[in-house]
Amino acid sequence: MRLRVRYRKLGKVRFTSHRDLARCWERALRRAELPVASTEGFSPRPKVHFGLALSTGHESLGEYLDVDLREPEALAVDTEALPERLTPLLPPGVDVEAVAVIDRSETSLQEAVTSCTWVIEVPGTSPEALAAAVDTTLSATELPVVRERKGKKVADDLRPGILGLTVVGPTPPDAPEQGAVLEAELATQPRSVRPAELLAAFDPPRTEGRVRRTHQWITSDGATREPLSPGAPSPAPAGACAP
């Protein structure tokens, strides 16, 4: 049996790296005494498959991981009770929202997710000034950037990866620095676009404040959906980042 888990990562835990959080998850699954399947060989590892890594310092309303359970022990697991069972075993700020059984043949999260929606606070600017910068960015035919890949510098074009860009208003009163809030849908395939890269491509370049990933999207057969199966609770609506 394969389970797909959706969870939030909010607050101070945003400074925990993807690798360290993966260790926290493995420990939580072990403490919950779930029958997690393991790889074979001299150094068996739990079969836990993580989705797209979230940059350290960023928050998220919708992170995902897949867990393989041994059968027949998996049949005794109450999936509806797992969010309440797992959350207390994870660091504060990591809250499990939903768990669903998925087909093992389903494409892995890293391959299936085609884009992400981000809410980005941009300090030191007004919504009007940022809207003008957004118009300039969207009207560009290309946005060249130099990236390092396998130790070599490679020229890329960010423009095809910017799927949506909207200024949603000023930053909330509790923001560390006042500015404007940007909502962006950025592609993850064939090359992902990071929020910092997007802002660096503005004219003039902007720096990011608080950043929150609000959704991850899978596109198949012309339809767009979240990674969990139909019927699972939906993520909370996008909004300004919390402190």
The other form holds:
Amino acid sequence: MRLRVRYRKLGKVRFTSHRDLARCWERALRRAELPVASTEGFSPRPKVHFGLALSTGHESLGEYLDVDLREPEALAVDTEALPERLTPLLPPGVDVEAVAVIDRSETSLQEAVTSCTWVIEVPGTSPEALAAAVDTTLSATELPVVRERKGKKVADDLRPGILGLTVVGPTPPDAPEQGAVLEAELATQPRSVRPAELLAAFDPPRTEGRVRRTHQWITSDGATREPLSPGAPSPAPAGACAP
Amino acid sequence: MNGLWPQLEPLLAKVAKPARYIGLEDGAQRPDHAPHKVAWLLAYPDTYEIGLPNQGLQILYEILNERPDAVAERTYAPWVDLEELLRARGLPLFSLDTHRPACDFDVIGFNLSAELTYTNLLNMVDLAGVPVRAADRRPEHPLIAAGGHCTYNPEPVADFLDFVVLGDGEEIVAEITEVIGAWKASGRTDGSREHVLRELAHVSGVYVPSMYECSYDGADLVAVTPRHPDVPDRVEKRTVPDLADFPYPKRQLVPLTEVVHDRLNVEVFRGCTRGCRFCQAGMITRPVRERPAEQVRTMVAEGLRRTGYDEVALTSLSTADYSGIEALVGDIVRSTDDGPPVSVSLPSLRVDAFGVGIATQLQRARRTGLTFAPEAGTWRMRQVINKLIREEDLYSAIDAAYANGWRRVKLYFLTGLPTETDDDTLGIAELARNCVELGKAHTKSPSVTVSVGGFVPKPFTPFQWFGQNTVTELRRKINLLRDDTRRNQGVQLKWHDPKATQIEGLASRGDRRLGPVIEEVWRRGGTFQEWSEKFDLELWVEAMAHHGLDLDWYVHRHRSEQEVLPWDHLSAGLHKDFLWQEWRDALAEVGLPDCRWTPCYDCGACTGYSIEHIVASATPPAGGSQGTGQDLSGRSVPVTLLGRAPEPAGSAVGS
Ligand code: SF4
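The form predicted in complex with its partner chain is what I want next, because the block you gave corresponds to the form predicted on its own; please supply it.
Full complex below, order starting with the chain above.
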């Protein structure tokens, strides 16, 4: 039986790496005494499949992982009670929002997710100035960048990966550095566009302040959905538009 | 209120591994500070990864936070990238638990476990906004304290410490808290600092360096004497008589990011009377105090359930010597049978088939590598150091290891030991080759890693009088081994940097005159000296020269029986004449049995403090010949003190 878990990562804990959090999850699953299936062999590993990596320092309202449970013990697991059972076993700031049984034939999270929505604080600019930069970026037909891939420099075009950009307004008063807030929908396929790459391609180039992933999206056959909705039906991705 | 968090938050986005600065570990506390509570900041002068697992700090953290009159938080050395950002913005060292400025605490207590961290101690005190020299501090500054193994000779850092704690901390922290609490309640008025330190000097186990005067005759230390009649001539260590009274840590910290020893650690006994003559830990932690097996089982079971770890280490200086270790191990293995796989490890494996047998029973999940520490390459040398492992023991261990599926074996050795000849050094290579040969019976390409460290004589050991080998001599010995093993497939040789060994030796047996040297190295940027990429011998050599001190005199010189040692006014319970006799016996290659299982020879560690061993079984564990029962009949061979005279530093090194 395969479970899909949706959780948030907010506050101080965002400074843990993807790998750190994966280890916290493994310990939490052991503490919850769930019948997690293991790989075969001399050093068995629990069968836990993590979704797209989240950069160290970024927050998220929508992170996912899939867990395989052994049968028949899995049938005794009360999945509805799992969010409340798991959250206290995880670091403060990691909150499990939903757990559901999914079909084993579902494509893995890393392959299935096609885009993410990000809320990005951009220090040192105003909403107006940022809006102008967004217009320029969206009207460009291509945005050539040089990316590092396996130690080699490769020419790439960011533009097809930029699916939507909206200026939300000024940064909230609690932001460490004042500026403007941008909402961006960025593709994850064939390669992820990272918020920092997007801002570096602006004119003038910008750097990111606080960054929060708000959604991950799966688009297939023209329909768009979240890997698992937090409860209510998934809203349509904000500012979605074809490149 | 999150203290400095809002200012720290944007900095953490810019540094490597920011998770080490956020706290939030399972087991972490967010204590409520209050005027009537003494606020302790427990500090480790190295990175989070090295410092977090420190059991001493974790134990005190819990004991202090359980008290109604104390709170405790933790801090570790920020890595250079964060330090730079903090200094650029005028931000201080902070606690991890509530991100509070370090100078808001009443006392900052450092664990000193490695001499090369001394410059980090200064750096953290400075980063806390506290004057590095104790003499320059005022009532508003926290007290700067230190405990841990290095404090058995705290003289090199005496100028920077307000007080030092010798021995086990479990009981003494309460007494210290009461004294500091009274000081706090009195309002910490002008001049009160001297008063609280004087009070602390009355607590048994507390050493206040500023209350002692050092006198010299030329280069020689003549005496260290108290400045006041009510201050003790000699400070005795503290020893917790029974570990059963202290089942700590009860809530071991589970870090969010990877650290060393990242597993559940349960201390099964403290102290060791094997009597290895080079081993300071064994000498200063006597006698043996075993934790009751029932308590160990409970701590393991509860710890695993609470932390979610899949590995537990049974820690001590020599865990296979725990009474009834086989039964204990069997119980733990059985109790984890129906859950997810748990691996149990013994960090110190005894070198014989018995040790491997236990390891085999334990290591069901991952059989990666086994580590043994024969320490020396020949039986003669092992008699000198009183690590009485016979070759048969080692070979039966290696054979058992390969037969049970291990493919990689790691052997630890010391070089530069007293009386060591080139035959002894080359004996290391010989042992390693024989181990590879043994492995061939079981696997096609057995691998034996030989790790060689330069020997550093430590205070309160029988080798405290021995002149350490020079860098040149250590290099020569390593090169001998390199040449000798070059063509041996399967033998991998690793060694420690002899230059760092030299400075460890300097700080280990130095006196108060090294204070300005350590300060200068720190001021010139010499932090994280135990990190090979940051270690800088030149800084030390120049600072020594600058202060007119002779590295050779401090490190490479043999001491005489009459010499006043910088730590003579401190006591680990051991009689000096016992240590001297052991030193003579070492030179005569005479071994000494383990007093756990043979009559007491009155070293002083029990007799001086009216305590005794707590061991569940008075007979030595099965299968072990080390230190017990072997024929030691006076086969005394007269030897010279050194296998070879120390070469002058700077002479040519063979490649
Ligand atoms: S006092 Fe006696 S029993 Fe105690 S550690 Fe020393 S020799 Fe052993």
